[in-house]
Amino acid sequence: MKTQSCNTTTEQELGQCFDRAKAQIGVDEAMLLVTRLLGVSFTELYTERGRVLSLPVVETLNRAVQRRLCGEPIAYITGYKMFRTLDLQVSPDVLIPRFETELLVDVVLDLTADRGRVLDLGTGSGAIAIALSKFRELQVVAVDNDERALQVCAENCKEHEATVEMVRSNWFENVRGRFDTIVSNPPYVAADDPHLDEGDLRFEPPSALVGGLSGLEHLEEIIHSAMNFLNPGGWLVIEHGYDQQTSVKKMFADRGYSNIQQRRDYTDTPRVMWGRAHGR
């Protein structure tokens, strides 16, 4: 089926291009592309519809619409994603921050006292680490094994003036010291999960999604090793898959964590689990 697009052979009016984008990808996504890529405010979309856009600007919007029609996530096209109140840079080198992952931040803030030391394992864009550092006076260390991900994290820290220590490490390999709280949203999708071939997941880095054949490989490693890096009475907080609650709870219990608790996400799906290290 042939799709409409803004005519790229001449200048176009803002309203005309916006309407054509809406017809193809819907009003919400069209608004995101226009406001992000063209620097037009939501108000201007409706009050300055007659504004003339230059040919390069028209082409920029047209290419973005075509990329979205091919399934590429809006966040990668615009280069940004909102997480809590933070406008974060993202790239195909990092997982796109999810709404449900905000629960991890909520739990850590509830559990950790001011000036507590927190480790964010697999930080990616730095969403969790930066949110924690901005909403509470905490000593935050962000870890990732991918230098490109750490570069994105560093850019976000700079943009939001967040004080976060960054360490390149394969999980705990280069981590030093102990922490009051360890938090992680690790890869937890099974290697053969059909969802990997659907939607946004097709474009996201497999290393940030796949947790081995069962999806539990990294979860098991983190739950087992974290006890060696937690202060007595410290907390481990992790995000897990929709069908992994029973397995993850058993891992916590087998390793000796106490006060094991869980929270469901906004779709009432088991999503976050935490437990306390022995010693207090």
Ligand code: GLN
The other form holds:
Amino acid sequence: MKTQSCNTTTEQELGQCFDRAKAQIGVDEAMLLVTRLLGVSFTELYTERGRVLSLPVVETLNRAVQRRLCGEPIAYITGYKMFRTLDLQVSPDVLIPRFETELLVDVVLDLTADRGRVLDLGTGSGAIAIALSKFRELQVVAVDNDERALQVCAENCKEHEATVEMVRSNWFENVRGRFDTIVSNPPYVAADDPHLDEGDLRFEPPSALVGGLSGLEHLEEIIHSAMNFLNPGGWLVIEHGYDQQTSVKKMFADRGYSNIQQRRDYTDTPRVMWGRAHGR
Ligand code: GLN
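What about the form predicted in complex with the ligand, after the form predicted alone?
And the full complex, kicking off with our chain again.
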């Protein structure tokens, strides 16, 4: 069945192609592919079912469906992912922004007044940095150690007219100055976590996912060093793994942060923790 529909050799009607994609990958993802890759609007999908698609167009859709059937994330196939209200470009060089990471942005917005200086460590597609710079008058610096990730971030900044200063740096290595808030969604999955062999994670850059054997390596480094880059009374806000709450809280406390607080994500899993640098 699959092979048959894939070997289409003639032009076909839009309705027919859409229905076939729907049967293979479900209505939501079929819609995403048709609207994103074929430039057909949601309305046209229903009002222009009889529109004839040329062979190359039919093949573009079929190839995309096959990639999805092989497990590739829909975001990498379309090249886009929504984050809050932002339509962000993504590529296999960056982590696909997660719904729960929107919480990090919410927490930073709650904690930070306008005109503060914010550092986003491990920015990837730039999701957090761009969201912050769009929703508040903040001076945002975004750091990533991967040049290709910074290129994706730069594209997104351009597309959303966001003013973000980008720095290539291994965490704090090339960072200068102090910040009112430091935010990070670092790689925090343990190297032997079986989730790495499941779903979208199989296609995402390991450098954006894996936090060493324990998963805690980068979190530890960030929590430790951030204290030296925060203004007195500034906040460090981080995302962590579903089972890391106790270890992360201890790291914050051991390093002398105060007002340590946490928030659960939409699945009621502890996900975001923050604490205040001493000095005010
Ligand atoms: N939350 C991601 C997951 O799906 C991991 C992201 C990260 O390591 N920062 O497991």
